[in-house]
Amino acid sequence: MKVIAINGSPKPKGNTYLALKTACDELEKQSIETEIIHVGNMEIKGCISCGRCTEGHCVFSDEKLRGIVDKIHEADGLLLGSPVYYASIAGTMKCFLDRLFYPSRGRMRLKVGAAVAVLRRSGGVTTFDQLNNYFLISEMMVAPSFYWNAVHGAAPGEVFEDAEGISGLKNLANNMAWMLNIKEYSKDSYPVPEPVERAWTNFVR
């Protein structure tokens, strides 16, 4: 089994990376392969709602972005990490997530997802909520912890001074590993349910 972790911070080795690495280290202890991919420093434009998505990809994606998306589609779990910018997801990360999830067309369904927001002071809960919305609308299973996954730190490394936040990440990783194992061990005896055909309605007629 494998979990892809997405670092949405512009800084490759800042607190967002360290938070993700903390969770990934715990997953590795339970024989779950992990890979942290840094997207926060990439030049990614937002979705323009052109409707030309093909085979799970944005039509404008280059080879590098397509490769990242393919890795996520193949993985069993997805771990998202974003710094908090104005009580929200970092801009490049938002663009990446829109272009990952919108074309996915069921490819994310019932994967295990988890999110972490990394912040100096406040805005963590709103960012955490925004990240989880991608999971929920894509029918993913969201791994929980004993508190919202918002970890504090300003200068790189300060995140480790947030003892409660770090313990929450380790607990999150343990719960995520359990969910992944439950899925793996039960896949033959209890297959995933068939999706119900979706009815589309608009509020403006």
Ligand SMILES: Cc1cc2nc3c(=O)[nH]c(=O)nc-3n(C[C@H](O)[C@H](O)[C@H](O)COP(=O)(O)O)c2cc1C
Second form
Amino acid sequence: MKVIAINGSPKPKGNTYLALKTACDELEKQSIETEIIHVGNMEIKGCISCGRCTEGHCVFSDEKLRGIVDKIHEADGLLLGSPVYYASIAGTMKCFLDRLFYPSRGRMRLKVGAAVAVLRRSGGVTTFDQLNNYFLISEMMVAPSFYWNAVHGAAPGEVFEDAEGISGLKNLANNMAWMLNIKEYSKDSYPVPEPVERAWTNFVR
Ligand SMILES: Cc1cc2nc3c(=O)[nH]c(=O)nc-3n(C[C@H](O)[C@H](O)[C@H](O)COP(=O)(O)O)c2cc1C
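Moving on from the form predicted alone, kindly provide the form predicted in complex with the named molecule as a structure.
The complete assembly is shown below, putting the previous chain first.
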């Protein structure tokens, strides 16, 4: 089983990376393969709502972006990490997520997801909620921990001073591993259900 972790910070080895690495190290201890992919330094424009998504991809994605999206489609779990910018997901990460999830059309269904917001002081829960919105509208199973996953630090490395936040990430990883194993070991006896046919309306008609 494999989990792809997405670093949404412009910094390759900042606090977001360190938070993701903390969770990934725990997943690896539970024999879950992990790969941290850095997208926060890429040039990713926002979705332009052209409606021309094809086979799970944004029509404008280059080979690199397609490769990342393919890896996520193939993985069993997805771990999202974003620094908090103005109480929100950082801009490039937001562009990436819109272009990952909007074309996905069922490809994320019942994968296991988990999110962490990384911040200096305030705006962690709003950002955490925003990240979880992608999982929940895509029918993913969201791994829990004993707090809403937000870890604090400003300069790279400070995140390790947030002992409660770091312990929450380790707990999150353990719970995520458990969910992945439950799904894997029950796949024959209790396969994922077929989706109900969706009624598509713009609110009422
Ligand atoms: C443009 C910008 C906006 C930010 N906005 C917030 C904010 O709203 N709340 C907060 O607590 N920290 C904010 N920060 C601080 C970062 O979230 C914090 O330094 C975080 O650790 C960065 O993670 P990184 O090292 O992975 O880049 C902001 C930083 C930048 C550059």
